[in-house]
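Taking the form predicted on its own, here's one chain by itself in structure tokens.
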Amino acid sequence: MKKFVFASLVASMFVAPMTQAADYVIDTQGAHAFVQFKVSHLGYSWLHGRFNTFSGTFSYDDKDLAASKIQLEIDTKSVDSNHAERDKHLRSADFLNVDKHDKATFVSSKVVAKDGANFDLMGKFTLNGVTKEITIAATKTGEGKDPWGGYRAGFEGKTSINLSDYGIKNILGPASETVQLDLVVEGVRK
């Protein structure tokens, strides 16, 4: 599956500066959050997929980026594709491997500020049993009070794996080695 595509924390309606560090769950109720995936078919086309059941839970401070972490929780069996029997072989042991491995993890070791709202998620990622160092490349989108009463956080992010290093060898083709992820999460504050 090509690019881990990870860390979009949607915003909400109104924009304002945060003065101190403070903890967020992703909304994943209100559908305000994202794990997607793509993939080359053979080189010809793209297969476009998300997980449909996720959780997670971060902390950010724009005083101290630094700070800041993440942590992600997917079910793998939710897999969604968009095709009942391709979503099934990709939960089999050739893909995903769902009967043994049904969670796949990233959790941030460090954060890297860039340029403007521009930064590096750098942190261990685990799939198929397997955990290897990724780093994601993220964006703030923005963060401010809800209509709610609630205050929010968004962020997207990208990056991609290769699908051998996390022991799939399954794959159709070179062209089908590398899935980019995008993740977009909105959380919202404890």
Given for the second form:
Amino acid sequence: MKKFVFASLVASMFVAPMTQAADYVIDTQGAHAFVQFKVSHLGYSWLHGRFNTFSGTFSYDDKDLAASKIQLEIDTKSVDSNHAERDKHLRSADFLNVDKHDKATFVSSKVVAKDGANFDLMGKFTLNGVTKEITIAATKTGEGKDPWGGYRAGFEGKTSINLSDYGIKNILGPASETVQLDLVVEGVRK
Amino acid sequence: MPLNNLDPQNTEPQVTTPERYHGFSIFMHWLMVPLVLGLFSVGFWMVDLTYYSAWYKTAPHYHKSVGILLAVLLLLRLIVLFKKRKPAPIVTHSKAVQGVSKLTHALLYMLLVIIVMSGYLISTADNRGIEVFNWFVVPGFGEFFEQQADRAGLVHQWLAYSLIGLVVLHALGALKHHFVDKDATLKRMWWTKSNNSTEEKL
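Output the structure of the form predicted in complex with the partner chain; the preceding block shows the form predicted on its own.
Zooming out: every chain and molecule, the one shown earlier first.
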């Protein structure tokens, strides 16, 4: 998987100059990006959590949206649901199995424009060593110069995954089978 | 309770080794038997409880509560252990047996201390305190090192297995001395006077 991510990165370096797409680094340095999830608790309420450590890049072209791409690598050990005992359980083999698979990745393969600022981001999502095609419903939230001499573009994305699709046995009850993922991505142009 | 039987030894300035352990140590020793075995059994069982088990929340709560009490008792026990004179090794025991016994005892104490400490570190890694039977809360002080809950958890688990292994060795040793060698090893950890106490003092 790493090789694939690397290969796509290398590929994007060569492809980028041919299109007008600009390359961005996701601003994890300044923590203007978030990988969050929410899952039902007992069917009564929501549990929110996030991954604190991740990195990624994207290229984005306003004129040719289809040429845009993104790759994201998430350190699954960094799961944080604001409860150390629960996070320990989430990292265990019952859920994220981080001893075996300490990375989750998303590599886009296709971007389909929808109305306005909305688009569908399709690609391969790898979690717990299992790779599946997913579609992220994404929206461009804005772009422009920042006050410090840089240029930024921001996006939001939502998708949902089923635990059992990724080899994670759902022990939390039927309402908790589907996990919603919320991505907030702000990139700084390279 | 014949605690006062033992006290004269403390008031005597001369160096006389007591024939058995201090009454408080004996009490603590036998109190910790059900506590440690209970904590281990509950700990072993509770980690595999399903989310919908009625015990899912209560078993860890009791495990932690009793664990904190054990930590307090352990502290008191260690203070008494270091303050009060211990009985001399039994002369009929070979140097090897004496050495192994000493090592086992030291390891038992060390493991108990590290296990309660690591248990504390699991539950308090996020600054949450530990509620002891809803009587009071032991405050948490957050993360002292990366991945604290996970690492402390591994230590807690594997040292608990090691402890129980040593406890078995310890108990088998004591029973062997009592029933096979018929010496005073086990009697020194009980309050009643042993028959051959005068011989041992010599």
